[in-house]
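We begin with a single chain expressed as structure tokens, specifically the form predicted alone.
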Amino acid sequence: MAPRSIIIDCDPGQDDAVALFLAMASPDELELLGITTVAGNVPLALTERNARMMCDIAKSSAPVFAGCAKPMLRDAISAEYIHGETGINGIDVFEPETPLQDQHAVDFIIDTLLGDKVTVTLIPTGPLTNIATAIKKNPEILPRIEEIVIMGGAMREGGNRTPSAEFNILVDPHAADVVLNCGRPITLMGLDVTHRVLSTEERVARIGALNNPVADATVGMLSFFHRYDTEKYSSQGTPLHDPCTVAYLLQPELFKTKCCNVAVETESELTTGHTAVDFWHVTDRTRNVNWAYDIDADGFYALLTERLGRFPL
């Protein structure tokens, strides 16, 4: 079977890079055609850099994509006091060699949708922004969407950035309105799935042993990311977000979902970026998202490991 053809758009933040990293392990099963940058974690320009650094890292060919530096209609807000100023704090940074390609992340990807691919996945791992102005521009991309695999949301969980919101939503609910509405197949990682795929210091410790350049980057980084969700929730290691996307790609039979209807709050003072989950089908309203609900942690990490030691030494 061929690989499947995605793009991965995100905000790297140290989470984002272990997904980059999962997706580049992946060749068999994950076409990589682009990577595209939205101001998120960081801000724009830290955000492409950061992209850029694990291309070189990984010694991927990937091209890297500049997108949108503020939300639709809303303030930036970012988290430097959870990734760090850097956005990826745990490694040295340095100047990539990958050069930062001049077209923008919105037309790449309209362009990539109407290009020759018959189909193309779409792996937001940050704010939705990119993804909304891009079907806002040309909706003739719907489509050739094929899936758009995101992280974002919260039921059970809560919220990581307000009581009612996590981060990547709350950071632009108007494009995440347009993305969840757009009528192509979505699934979602919300934090009811992340925050249960704990980066302990074991889980840390086994990726450490492959002793190559990109599991000693991740290590690195997550030894850094650990800090504050680690205090904030009382765990035993932060939880490891954006590469819960790549896995579901990778083997979907880790993850537990139901079609529901999932609505995001984009008015109200108290409740912006809420991700409202009608997991019990108590209303009429479309079932639009395949939410995911549940995960095989041990299974998770076993996939991230082998697949991080494939990175040469």
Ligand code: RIB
Contents of the next structure:
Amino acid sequence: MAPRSIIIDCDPGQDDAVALFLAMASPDELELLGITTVAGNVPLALTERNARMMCDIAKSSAPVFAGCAKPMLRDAISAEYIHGETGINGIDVFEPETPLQDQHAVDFIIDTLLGDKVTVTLIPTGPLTNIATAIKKNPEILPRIEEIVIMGGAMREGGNRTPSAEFNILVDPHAADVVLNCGRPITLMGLDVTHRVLSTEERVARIGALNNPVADATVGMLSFFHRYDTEKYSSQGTPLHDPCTVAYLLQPELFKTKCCNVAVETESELTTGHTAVDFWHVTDRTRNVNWAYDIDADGFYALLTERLGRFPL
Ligand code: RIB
Ligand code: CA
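After the form predicted alone, can we look at the form predicted together with the named molecule?
Below, the chain from earlier opens the complete complex, with every other chain and molecule after it.
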């Protein structure tokens, strides 16, 4: 079967970086047409540089594009307190050889979707500003979107940046509202899933034993990334949020999902960015989202470790 054409829209971010590695390690299943970057964990100048660094480390030829530097309406917020001032603390930063493409990420998304690929799957792992901007700028792209597999939102897990909101949705709730109501197939991986895939010492050690540059970079980044979450959640390791999206495309059987309505709060200062998941169908609102609510964590790490092991020593 031909590989699925994908664009990863991200804000690296250690976990975004691992999602990129997982996709780059899976060319038989996924054709990575491009990496678009957005302001999120750290400002755009760093997220685009970090994405290009990952291309160098993984020796990927995927083109990298810079997108929106701020949310559609709200002021930008970031997360250096989690990811470090570089956004990928845990590895030494270098100036990547992978160039930044001149084209704006939003225009790359539009041109690619209107191009010769029959359909494209979008994988946003940061705020949804680029995706929503592309949809509003040229709605003709909508029929060419095969599926949007998003890391964002929360139901039972509550928020991780406010009591009510998960970071990606909180940064740009207006963009999330546009995307979740665009009418295309959406699978949403929230904290209810990602908080179950903790990077325990044993799991990280298995990745470290692979002894290739990509696995080494992964271990370095996770060694920094988990310090905040282990203290906050007193958990053994940190939730590996973003690779869950790519894993879903590779092995959907690892996940439990349910089609239901998900709506985003965009007005209230107290609960802005909250994803109201109508899991028990108590309203007659359109069931617009395939909501992921459980994952086989050991199966996820077995997949991730096997794929990272494919990179050359
Ligand atoms: O809330 C987790 C999400 O916010 C992840 O995508 C992480 O990279 C940050 O962007
Ligand atoms: Ca991210």
